[in-house]
Amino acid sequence: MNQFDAIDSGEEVTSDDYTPEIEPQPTWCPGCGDYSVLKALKGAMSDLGRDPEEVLLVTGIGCSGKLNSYFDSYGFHAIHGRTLPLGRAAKMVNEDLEVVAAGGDGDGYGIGGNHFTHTARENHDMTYIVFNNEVFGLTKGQSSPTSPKGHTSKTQLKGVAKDPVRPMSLALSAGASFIARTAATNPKQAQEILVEAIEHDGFAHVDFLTQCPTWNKDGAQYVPYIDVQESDEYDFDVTDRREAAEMMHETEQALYDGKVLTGRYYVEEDRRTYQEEKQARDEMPESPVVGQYFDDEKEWERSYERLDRHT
């Protein structure tokens, strides 16, 4: 079987298909929100009917990076903060592959912050799940980019002196075409949002609030969530950038006031993906490059053979 045989096989897919045959014992702490991400992602793939052979999961460094060990698909465990460029490259050469990148708030908004901004700007067709527990959990609780101002830790004994990163607002200003926030305490909504994110054509950013019972016991991730789509208190158009920006600002401030708001915040359906932009400029083939690689009849054109187009 090559990598294309499994696509659209028509066979029913269940969550169990994403569980490794030899299931490793999770090393996440009891009560960790990461378990909910794993369950929601397996459920979303099942809802979408995607075979594990159609999926690539790229993870970074941190507790979130262990996701690959418990999720049976193609996988790549990247170095710190580098999930997005790896995922982008994989998607560029194989558009048939469903690419999901996952990392923590330190991995994604700190070390990989530059990649986050530019992947959103270019609107690559992939899904990015950020486990947001407001600390570096694997390395024992140092403050992260989303730690609230004043948060104390082993590295910030007198409290964080900086305002936190507002990830959804950052994603919107950078150019992401799908932005949502969900929470580990809301597994049903989490699975539904992941389905929509994965189905979306373009860069889908999901800020996934996950509680860290070991290093961030005071985080707001434990409090009951409010779904902004189901609450009568909130009324905004997810396709309107200005309304979405105002709602994101309120949501991100509310988190640090102890109020958890979740839901879909921005959806832009008609924007071209980066791949489509490149194809429109005749800089990418319509069919996956990785398929052409296995085509013995393919006559490859070297980049220097295109130089005359620019003279």
Ligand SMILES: Cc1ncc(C[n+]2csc(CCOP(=O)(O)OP(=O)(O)O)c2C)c(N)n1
Given for the second form:
Amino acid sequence: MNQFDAIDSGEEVTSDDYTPEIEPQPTWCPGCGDYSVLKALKGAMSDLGRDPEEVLLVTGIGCSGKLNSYFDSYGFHAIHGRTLPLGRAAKMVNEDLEVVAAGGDGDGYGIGGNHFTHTARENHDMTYIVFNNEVFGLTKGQSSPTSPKGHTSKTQLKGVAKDPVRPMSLALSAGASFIARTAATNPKQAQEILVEAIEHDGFAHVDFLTQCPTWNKDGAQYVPYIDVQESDEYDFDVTDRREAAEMMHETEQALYDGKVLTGRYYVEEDRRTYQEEKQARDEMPESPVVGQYFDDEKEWERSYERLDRHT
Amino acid sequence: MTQDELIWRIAGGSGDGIDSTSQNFTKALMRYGLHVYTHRHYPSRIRGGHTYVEVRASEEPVTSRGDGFNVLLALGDSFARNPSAGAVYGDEKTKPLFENLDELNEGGLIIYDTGVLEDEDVGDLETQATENDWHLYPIDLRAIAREHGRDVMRNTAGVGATAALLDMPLDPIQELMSEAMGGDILDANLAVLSDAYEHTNAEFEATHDLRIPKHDHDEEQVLLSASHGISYGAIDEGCRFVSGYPMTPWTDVFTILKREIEDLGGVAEQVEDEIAASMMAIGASHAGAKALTGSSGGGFSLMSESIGLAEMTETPLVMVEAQRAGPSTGMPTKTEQSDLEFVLSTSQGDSSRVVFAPGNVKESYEQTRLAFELAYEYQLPAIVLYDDMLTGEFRNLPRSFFDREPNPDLGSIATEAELADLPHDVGGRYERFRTDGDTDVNPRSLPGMRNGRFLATGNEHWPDGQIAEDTANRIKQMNRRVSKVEVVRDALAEQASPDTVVGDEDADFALLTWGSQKGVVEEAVRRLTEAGHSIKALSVSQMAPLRTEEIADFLAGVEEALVVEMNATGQFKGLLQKEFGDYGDVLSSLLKYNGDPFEPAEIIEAVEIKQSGEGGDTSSETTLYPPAGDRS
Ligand SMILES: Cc1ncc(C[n+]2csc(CCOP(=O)(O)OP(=O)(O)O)c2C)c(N)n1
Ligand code: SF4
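Right, the form predicted alone is done, so what does the form predicted together with the named molecule look like?
Full assembly next; the chain just shown is listed first.
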């Protein structure tokens, strides 16, 4: 008996299906970019026809982490920086789930930086959305890993002495197989990119520029974006690692000069996902681990037979 | 045995094959019909450095390493890098011989390798031997190894010589070798073995008393460590996901499960750090697999925040904590029981969990199974706490002990059909954290199930999981979570107690211990009783929730109780005093924290000092606190 009926249910889905019946009082400030991520993600899920009960959204801590409260699927609002290992393990035991992880730039590129590197490297089949507002929102505006050099805040009184993290370049060198940047000010592109990211087989990293009107009024996120795929000025091959790297570098630099470039930067279609790699090595079963618990035919082996090497 | 029992110590350099040789020899003794027990001592080095394994074998069941030992097979250290006596680390080459002599019992045998240790290395060994009634058997093991194979087979030669001197037939050893290897390697080893055997018989007239008796087990035995017990317990409970990061000695369980779990259709992952390991176990468990993670002190520290997350989200989580000597990196390969306080309260807030500290291989299997059952039934973290000593201690158990049903039951989990009938909020979210139900534990739903969606969050939450700071709800949720421990306590009370009492029920002098020191305390009690003392002991392995009633019953009428544990601060004694709020005058501590487990004689000595009424301190490497005689 299948215990996971929501998966591939084939039912028609709309954005409203992802909206909680009683919407909690938003804790996001008016004008916050996070509202756009929510809208784009709901839209993407309905475009893809995903049933809310087959989706597991894992979030971290921060304003971004509140995404789960307004998105009515299976959800796990975890701890600061730890979305990726939680999400990827869920995917490893049930490949049929749609796993999306989301968190802030402090969450993902700071405290969770190690997990980011390794999840990308392993190319888990999941989507990772980073709300990049260049500050810590929830803890009141301290500088984050993506804050520009010189950014001042209550804990960086003389201006940040560090160069900012370059998230897309980091994702590329770590091994992500889909990398894009979009912006809250561009809802249409954001939704399209999320659809592609979710559909992508492998680790899809979306650096989502979100404005924080409360703590980062000067952020470049407010500036009208340029879509690198639509503009003739930027001609590069998204499947070419070297060209992608150059474009990312240029984009990441441009942001601090007040120019917002968005779009897909790297797409690698033929790379095996981590699940596939492990299956090819007989390190993972072909059908979901969790299915075994509901399979009446399955013979559960006792350790008794495995003890022979100890006699 | 003609002279009590065999305690054979094989000593050499790390990397000299001490572990595998001793394990095979132990198995041979087991197949020969004896009860066996091993104790491993190794330095935190990959190559070189003095290491030994002790094997105790007897016609009677063995529960501890025993006192000292009576056969030394000193291989010398072939990896010794600095053989000069004045070097910082001493004379590495002769360490395997001389570092062990302190503990060699009177009448004992010494077999040493004249291929590695020459006359000038050995110095006044003969004089020492005469003084202590030791029997010396210098044999060129290296030459025998070289003749048929390679230098490393010195250990096989040593085993051959041991067998000859103890009058032990070679067939169980040969049998095991043929099972473990093949081809040229096997032939060479077999040749080395029998050559050493014959050479020893021809060369020496045995002057010692020790001979191996032939004995029989009623049924087939297996040789396992507590790490195997934990691993097979997990497998039999349907654990199909393990994530970890290497750290001694937790790595033992991790490697066993890695080898086993994939064959069974599961997943085993070495990940980037312990934080990831614990978060992955939570993710896998949340999605519906039975999962395990674990570490040792430092790595477990990194998991603190995840434990709290599992508690708050009510995600089943089974963890192993393999203690070693701390604090910090401490002594990576040495044993200690000093993480008790830490494990009982790791993570912030009013947090609760189930903690077992198995006392032997059998309990490690049973209590791991129980940890899974409780974690999945009551949706909380369950921790199996053991220590380096138990990871490396192999013992024989009847094979039939493991002949029991597997349990793939996911615990309190609803089917889709059941979910349809359970309460939902107006928007159709499943009220997984309901506080007004009949039970404190609401069934789980799994992502992908119809009618089951809810939010799991580390923040305080409403019944459907939505974040909430409402005070009334907070109190209800908190009460519900806290009361789960009471539900667990009641459920455990229905089960046979894992805490065992031995000795004279009416004794007014008692010993208390926990976890790994169970066997040695019990042996001390047995021997003290034989010597006419009235004494009893309680070994506790259910650390949380503690079986307070049983402990109180045990302590009623006791005038003095010595709490035996391997740490410097008396953590278990502190726990007892916290739980009971008294016994301040009754309880005192016998502590050992030099990195080695207790030997029975050390406990006997402390009891005798205590009972003599004269005060004084122990002569050995243990500490009485407060010192005997200090109390009015
Ligand atoms: C281990 C830990 N450290 C610190 C915090 C406090 N904290 C909460 S949110 C946050 C920063 C969030 O910044 P970011 O990830 O950029 O998200 P935003 O709020 O901007 O969306 C911090 C430091 C925490 N919850 N846990
Ligand atoms: S603090 Fe900034 S990031 Fe947080 S909700 Fe307000 S605007 Fe958004």
